[in-house]
Each structure stands twice: as structure tokens, then as C-alpha cells.
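Just one chain follows, in the form predicted alone, and it is written as C-alpha cells.
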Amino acid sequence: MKTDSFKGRDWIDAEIDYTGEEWETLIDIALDLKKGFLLGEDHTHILRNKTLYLMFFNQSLRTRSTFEVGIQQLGGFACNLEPGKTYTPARKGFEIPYKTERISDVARVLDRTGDALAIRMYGEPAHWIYGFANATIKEFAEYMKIPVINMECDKFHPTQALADMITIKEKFGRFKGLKFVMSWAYSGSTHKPLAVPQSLVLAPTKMGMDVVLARPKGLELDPEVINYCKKFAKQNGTSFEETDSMEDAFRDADIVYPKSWGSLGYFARADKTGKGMKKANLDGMKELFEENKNWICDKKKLSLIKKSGIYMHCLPADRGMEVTDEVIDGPQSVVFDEAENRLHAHKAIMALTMGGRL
């Protein structure tokens, strides 16, 4: 398909807003860029002299490093705007004099001087109000003509999802006929957004895989996300199922993705102004987590998947909690392939949305 339709578009709720065909195009371009990179090709003409603004409200290793390296490999520049070291952008009603600056003002300044803005926000910076970070990123997009890229919010992590689809395409050569399992796994920390699991049920169903979501009671995903999964599965003639058994989900799976996430029932509640009426109950969430410590991906559970099957994780993984060392360091683990593919996924997103010369 033509790539002109990508230019200037935001990458925020991409699992919903971009078509399956558009995802295929991004995957193909990322794989071409990766091949060229490994062959030593010069890609600096693609985004020569273009500027990417980065805004991390949360810590990052893979996302930050691969966006910064990626834009350089395409001939552009990364400018890291560190909230707290610069004036922290804030939504109306959440401003602090001389510490914050309203998003509408920040966005219109950056829109005149850069070529794209990428944002990561979830958890504490979003007051643990579910959807607050996603709405914050969309508020930037409202005031900007340049593309806005979601590097992970409290609802979605579409850059990770693209890297994971690239990895699956590399390993299996297809999406149809594969059983993909997104499973909750135990962690000692409750500071876990729903972004990865929600993106990693949406993207596989959109790409035509048979998807199973495994989670204990109380750790269900956003009903809106589930409805989209059912819609995509129906469109593709595939299946989407939910279960409260990790073992049942793993049986005969091609891909398993055990990852911890928080409980919607314990996040802060918001009123119509966007302010929390009820604080997040992280202690209650911790109790729920502790009741399900047996949700770990160990050798016994991994033996239930196909011999050709793979173990995936976005990293960082909580070793000894979400997964055993034996699994994550074992022959069926592809976690470092996923991490590597973040670079090429991000380059594909930037090249297409920023109007690169491909």
C-alpha cells in the first residue's frame, strides 16, 4: 500500500486506529530497515535534519535508547525534554505555579520547532487515574499538527506491540493459525499499568491470531478493549477467549506472554473534570497480587506449549516472580529479539509518520 497516508498521523491508540493492512506495511518496512541496518546500509537520508522531541514522565531503558538511536540512524536528532528539569506540562486543574506549564501552551511551542513528539506517561505522573495519561497524550495531539507518538500510557503500548508483531513474523512467517496467550503473572510490585496486556490482546487479534487472555478474577482488562478484541476476531474469522487458568491457556500455545498488570478496580476514580475522587488503593491491589503468587511462568507451565512455541516479555521482567530464570534464559525465550526489534519498529513508525524518504 502507499505510505503517504501515514504522514502526519498520530500513533496513540494505534492498535485500534490503524488497519491490519497498515500494520502489515509497518512490519514490512521495519524488517526492510532491519535488513539494511545489518547489511550496513546508510539510512540517514530518510529523516535528515528532522527533530524528535522525547518526553518521559517515567523511567525507560529500551524505549528511550531505541528512539534516540533510531532517529540518529535515520539522519535526525532527538531532543529529550525531561519533565521536572524543564517546566512540566500539566492539564488544566493540575497546574503548580512556576513548576508546570499548561499542555496547550507547551504543545503549540513544540509544534513550531520540531517534527514529532513522543511521550511516555502512566502511574504516579498520571495520579493513578486510569485513562488520565492517554487523555494527556491526546491533549498534546489536539494542539499539534506534527505527529504525536505514544511510547506507553496507562491504556496502550503500541510501540511495544509493533515490535512484538515483527518478532512473531520473523519466528513464524505468518500470523494466521497461531495461538497467542496473554497471561497475567505475579509481581511483588503493583506499579504496573495495563498498557502492555491491552496492546498485546488487541494487536494479535487484529493480525489474525487466535488469542487467549488468562487472568485471575479481579484482574480483567478494560471492557472496551475486550469488545474490540471480539470485533477483530469476528472480522478475521478467528477466536478470542478468556480464562482464569494459566495452565489451560498455555496448552498447545504457539506464543505465551506472561506479564503482570494492575487491577482496574483499585485504580483512582475520576470525576468529569479529570480529578480523582477516590485515591488508588495499592494496598488492596497488593493483597490481590499475593493471593495469586502461583501465576508464574516456570518450566512446568512452559512444557504445556508447543515444542516450537516461544516465550515473550516486554522487559524488564520480574525474575523469580513473573518468570523463572530457566524459562527467560532458555531456548524458547525470544525476549532479546523483541528488545532488538524495538529499534526497527520505532524507525518504521518515525519514518512513516514523519514523512521520511523511503
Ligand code: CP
Given for the second form:
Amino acid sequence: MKTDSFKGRDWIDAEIDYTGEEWETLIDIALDLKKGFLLGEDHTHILRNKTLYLMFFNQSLRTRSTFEVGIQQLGGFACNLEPGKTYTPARKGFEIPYKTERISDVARVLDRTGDALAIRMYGEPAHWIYGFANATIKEFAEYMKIPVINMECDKFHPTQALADMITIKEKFGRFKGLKFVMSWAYSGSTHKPLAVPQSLVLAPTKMGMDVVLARPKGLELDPEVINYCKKFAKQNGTSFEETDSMEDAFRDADIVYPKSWGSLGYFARADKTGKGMKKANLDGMKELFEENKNWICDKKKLSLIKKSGIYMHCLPADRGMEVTDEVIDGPQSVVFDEAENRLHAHKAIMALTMGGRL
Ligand code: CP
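Next up, the form predicted in complex with ligand CP. The previous block was the form predicted alone.
To see the whole picture, the full complex is given below, headed by that same chain.
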């Protein structure tokens, strides 16, 4: 297994930048680490004395706990830099004297003392400007030699996608020939980025599954992401389709992933000239959500998928809105396997990008 290509690399737009073969390597390493963990093996030699900086601009249960625990299990340390308790890192033009510190300065400080930096940022801390958080993470990377890891931005959630691919590999033993459905689902909150659905159409098309994206009108994904999906499907000789019917999409699916996300039409964006900025309108988005309240994954819809099919969700799930209790707690649900695999996915990413001794 060739692992040299990973050392020192960022993990930001990983579904696009890493090859399918590299994803397979990460999945294999994660599954090896998981097996060793379950057997009680000591893995502390892998990243002994290495420091991982964590920077969460948003709340988290799974990502935070598994990165912190994961680096310790590999022999390193996690240092949590809580924006607001440190000077909040800010891009040029968004600075407040003695409250923020320019990203280029923060990055060059941390680059001297740590071995990797992992960042979560979307939504309010990124002013609900679509792409702002992704660009912020890349700005850190521009000033750092150590790897920068995207723990979810406003465009992608690649650590989640890796954990989900690991879960699918465990359940089916393969990717080819599987029908994967990413579907929008209703939520009482419009404050959700497009990170999960965009990562969860890119990763399965890259891994060779036949992918269907189901979404109501007005909740389309970024056209750039759709173009990549079409490109990956063409390269793999598989299919990528879009529909506005959850039921049609679910029919004979092997995997369904119903999850809410916000509308690109209501997030702040640069206008067509690139000069002006349309403001985010999250309240306006509410009306669109309410029109599509029937987009819930219930027992009737789940009965359309294959008997051997599985229900996936990254969690936290909005029970009674995105999904019924009966489905998420039912026999086809693998949501806790996905959460568990976050630990092993993150350990594989850290071990490979931070130059671990495997
Ligand atoms: N799925 C996920 O990223 O969970 P957290 O928000 O709890 O980290």
C-alpha cells in the first residue's frame, strides 16, 4: 500500500483533490486501525508527541470528541483553540482591533509549534456567505506548511464522507453496483450548510456508486459540485442523476441518506459582477422549507428501498422532521456505525497526512 503521497497534504476539498485510489487507501488504513483498536492494540507510536490544533467556530459532538480522542490514541496531543477565547482569527477586511487577529499571522504562529491544524467553520462565523468558510480554511493553508484539515466548512464535510464510505465498505464490502441516494429532508431549522450533501454526492460518485440526488426545486446543490459528480461518474462508467421526487429516488436503493440543507438562493453570495454582495435571507428560506414539509424519511418511504438497504445520517438528526423515530431507531439504520467510524476515519487522515509511523 503506497502512503508516501499523503504526507504533509491538506485535507480540505478532499473529495475532489484525492484520487479514488487514495480514498481506498484511507479506508483500508482506517479499517486496520479500527480492528487494532477493538483488539486493544497500542497505537501510540504512530504520532507520538505530535500536536494537533483544533479550531471550532461552531458546535460539535462527534467531530470534536473523535479528533481529540483519536490523536491521543495515536500518541499525540490535542490543543483546543477556542475562537473568542483566543483572538478570533479573521480575514483582511473583517478585523476588529484587539478582538481578532489576521489569519496570516495566526497561521504562521501555529505552523511553528504544531503538526496539524483542523478547522470547523460555516454559517454565522462565516457571515452566511457561501464559500467564505472554505476560502478561510484555504487561507490558513496558504500560510502553513503543516497539514490543514477541514472538519466541515460551508462547502464540504470530507471527514464525514470518509467515515460514511468506511461504513458502506463494512456493510456491503464494495462500492460498484450500489445505488446511493442523497436526499433533502425537511427541518425546522434553515441554519444548515451544504457541506454534507455536497460531500455525500462527490464521495460516492468518486468511489464508483450509482448516485441519485433528490431535492425539491430551490434546494439544488452548487453547479460546480454537480459538474464534478458528472465527471466522476463518466470516469467510472456509472450514473449520476437528479430528481425532485424522494419516492422515485428511493425505489430499489441500496443506501439512502435523507438530510436537510439550506438553499443557495438565500445564502449571501457575490453578485454576478463579483462586486456586490446579496445578503443572506434565512427567514425567507423558511417559506421554501415549509412548502416541502412532506420530505420526511418515514417507514412508507423506506419500504421502497431494497430489503438489504440501509438508512444513513451524519447526525445530529431532527427527529420527527427529517426522519421518524421508527426509521432512525429501526433495523436498517446505521447511524451509530457512522458516528463510530468518525474516530477511525480521523485517525487514518491524521496518521497519513501527519506522517505517522504505520
Ligand atoms: N456529523 C457531525 O459532524 O457531527 P458533529 O456536528 O457533532 O461534529
